[in-house]
Each structure stands twice: as structure tokens, then as C-alpha cells.
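Here's a solo chain for you in C-alpha cells, the form predicted on its own.
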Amino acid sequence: MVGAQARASSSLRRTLARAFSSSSISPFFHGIHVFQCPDSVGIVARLSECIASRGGNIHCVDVFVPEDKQIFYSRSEFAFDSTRWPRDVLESDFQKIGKHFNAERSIVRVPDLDPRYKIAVLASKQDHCLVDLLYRWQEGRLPVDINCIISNHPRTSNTHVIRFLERHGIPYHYLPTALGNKREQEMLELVEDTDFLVLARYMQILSGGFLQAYGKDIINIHHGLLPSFKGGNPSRQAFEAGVKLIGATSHFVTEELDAGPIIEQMVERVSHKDNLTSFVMKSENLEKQCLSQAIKSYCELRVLPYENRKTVVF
């Protein structure tokens, strides 16, 4: 009960802060729209006209059309007056444009009005990515609500992670795995009410059955510039290979190990002066930054699927 009260109190504080910072001061809101459809003449004009005709003001537009494919991608940011353009009418207007251009994707989001994305975080023994995500969430740097943490590794009540979770009312579910039993059915029940999952150094391979049953996006973090150094202990693999640039890759999870579409990559230079400890420390810092940036980009509708194994990231 205490955990539930803490969780409700924390959620209420964030909701009130959002309301005070936006609707209580001004009826103007920030909107985001992403669009994917067969390329044709007049798409940008039609989108711009839609926003302008409702009194909206476009702040930026990114457009991508591949050289060898007639596919149109765009992402627009705009300000609008909710008294002149109510949220439901805004949604309807963009849906009509989507139907007109036979769009595969037409998504609009108003961060200060729409519910936050609900996520669950899966983690194993290593804490660095999990702790970093929790800190950024606490500071309001990630536009998500964390439903729960799931781990195949036990953490005692006196650890920093458990104390943090208890203070904020976030459930921690310890599901030890064994050969032939990855507890995936229990995991599916725990993550049913989420919008996407984050693997914060979760060292278990999710089965194709789990991916199909969940049916939503899952974001993973991997040490190294994929496709190099797949599998276990990638830091040691890279160290022993004597690489001069290390990296981190955040990608979507697919049935093929560490081969999903890439969302974000970051790099840092290393040298012969680095020992394994300093090498791993630099690597972990990259992993934290790369994963948080991938989540932020995803929530801001910057990531669109492109072909089978690629992404457009605006």
C-alpha cells in the first residue's frame, strides 16, 4: 500500500507540474506529427495548409524521400491554440490527410496533453543503464512513466536501486530464469499495460514467441558498433581486439540476435593506455547516453522504420 501511495503521489506531482507549465499559463501547445506515404506532389503543401488554416505555427519540418524509392517521410513540429484547434479535431484533420495520400503512418502527439508512454525496464545484474534511466526519469528528462522493473537477478532491500524504487512506488519483479524456462509468460502478464519495453543490459534472449505475443517495440542497448562484437562480454571482445574506437548501439529487438534496426550509435576514442577497467568505464558511459537518447528520440516521434532493417531518425 505504501508503494502504491508513493507511486500515485509521484505521478500526481508530475501531472500537476505539466498542467501548471502549459495549460494554466497559455492555451498554446506544442504538437508533433509524423507522416509516411507514397511520394507525390503537394504533400508538404497540404500538411502546411492544414496547420496554418487552424491558426497553428510551424516551427520545423524534416522531410526525407529516398533516391531509389517513391516513399515520403516527414516530421513536423508546430504550436497551436487548443481553443481554436481542439485535440480531437487536430487528430481528425491529420487522419483525413492520411486517407487522402494513402498514408502508411500518420501519427500526431501533443506531449503536454497526451498520456506519457508507459514502459517496463528489463535488467540483469549490471546496474549502470538501469540507474541512469531511473535518474533521468526522476529529473523529468525522459517523457515516460515506468510501470515496473523486471530482472532475472535478485537485489536486496538495502541496495540503491531497491531503495529508489520503493521511494517512488515502482514495483521490482525478480524472475529467475533457468534452462528451458525464461519466465516469459509471467513477463508478458507484467508488461501487458505498456507502450514499449526497454532492455537495460538484460542478458537474456527473448524468444520469437515472446516478441510476437507482446507485439510492440522493444529497445535494446548493446556495447559496440553493431554488427561487431555480438553476443556475450562484448567489452572484453573489443578490448582484446585492440580497437581504437569503441561505441554503443541502441536498436530495436528482433528474433535475430543484435540485428534489429538501429536507432542510435555513439563512439569514443580509446588507446593502448587504457586498461580493461578504464575501457569498460568508457563503454558503460556510452551505453547510458546512447540508450537514453534512443528512448528520447522514440518518444519524440523521431524514429521511423525504413526498409526492413533500417530507420529514419529525424
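Having gone through the form predicted on its own, I am curious about the other one (the form predicted in complex with a further copy of the same chain); can you provide its structure?
Just the single chain follows, nothing else.
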């Protein structure tokens, strides 16, 4: 799912890295590397030897080899001296190891050198998730650049959001959808330069064509505890099922509705005293936390696909 992220390693990044490493500021940086390849003997040894040989110091390693599968996943964090290990050499070092092990995925990020991930947020009428993301972003707790907001709802009532966006220079695109016109072509153009998309309670179903054309990851928040309560109005579904726990699920979007790999789930207790309104309010509180947690984990390269419908969340 993070495959698309690899494409972001632009010339800009290399320029920046060079600029930094020749400047007078500290040459020590924090790098993250994730790796996925067929399992074999010696992968950890090779990766860690590579880091050590360049003077890098590993702070954190996570390795995961699913039972009875021949796949290897890892994520490493390490400190390195960019004068000894320039950003572009770091990149090519890991690429060589990737080739050696036939890696499906080998991605490096140096958060303080690389450009931040660029996202677009798609929303509809309910804007609690959108507002929460904007607040966390303003507080510096969501390490992304927000290219734009796209909504099929005019939001003329919530002038608060519109003013916030204006103040921060984030465009708000109002694309009212109609039967037979989901405005997906316009959306594609608007999100072309993003690294991934966030559906913050966007209530339209993106077509398979859109998913293929966009080609990068899309993270959705579903206001139900998947795989229960797929589709429309999950809070009402849960209310009518008489559940004693409600939940929210953040997941990757795939063609099959609400069936993509789950990244994070959260629950809260309900009782007979709760009505549909309080189900919705409790759910909204969960959705905000569950979505921002998923985005944060994703940006830190903690989320990897695993088999067909699963995720590794390091």
C-alpha cells in the first residue's frame, strides 16, 4: 500500500538532502526503512550490516514473518550522519539490497530531509473528521501537507472551516456529485500531485476506474466495526442490532466496498440508554481518533499490506 510512496523520491528530495548535508546544521538524521521480500536466511544481517558499515546506529527494528508464509517484513529506524552517508547513497544502498532479495518494497524516509507527504482530504456533509484533521495538522501533529479539500457539499454553513482554509491557503473544491456524474475526472486532476488520499467521511463510492487511475493509497474511515455494518448508515445498523459496543474502522480503500485491509479499530461501550443520536456522537469521537491514528502510522511507514486483506502495523 505504501508502494506509491516510493515514487515521491523526487529530485527535489535529493537537492534538499544535498543542501542540508553541506550546511552548517547538524548532519545527524533519523532514517526509517521498510522492507518486504520473500523470506530467506540473512536478511536482517544484510540490512543491519549495511547500516552499520555506514556508521548508522539502529534504534528500533521490527521484523515480522507470518506463520507458514515465506514473506519477510521489516521496519528499521536508525540515526546516521549525512556527511558520511549522503541521502542519495543511502537510497542506492538500500536499493541494492532490495534487488538482491527481490524485494517487493524497500522504502527509505528521512523525515527531516524528505518532503512531507502531500495529501488531499475528501469530505461530505459531516465535517467532524475534517475539522479534527485540520486542528491536528495546525498543531503540527499530522506530518503532511494538505494540497486541497474536495467535498460534494458546499459547506456554506460552516464558515469556520472555510475561513480556516483561506487563512492557511488550502483550496476548497466543491464538486457536487449527481447521478451518473461523480466528478471523478476533475477529482483525479485535483489530486494528481498527492502521495495518498484521505476520505474523512466522504459518502460517495469511488469507482474502480478512479482507484486504478489514481494508483496510490487511499485511507478511509468507516463509522462501524468492520466487517460488521458495511455500507450505508452503520450507526443505525448497529443501533438496530442491539450491540453493546460500537466502533470505528480505518482501512485502505479497495474496489470492494468497506472490505479493504483494516489499519486501526476502536470501540466504545453503549447501553440501552443510548439512542441513535448518542450512538452517532460516540462514533464520531472514535472516528476522529481512529482516522488520525491511521494517517500518523501510515506517514511513519508503520503500515504494510499483509496477505490479501490484512495489514502489518509496526
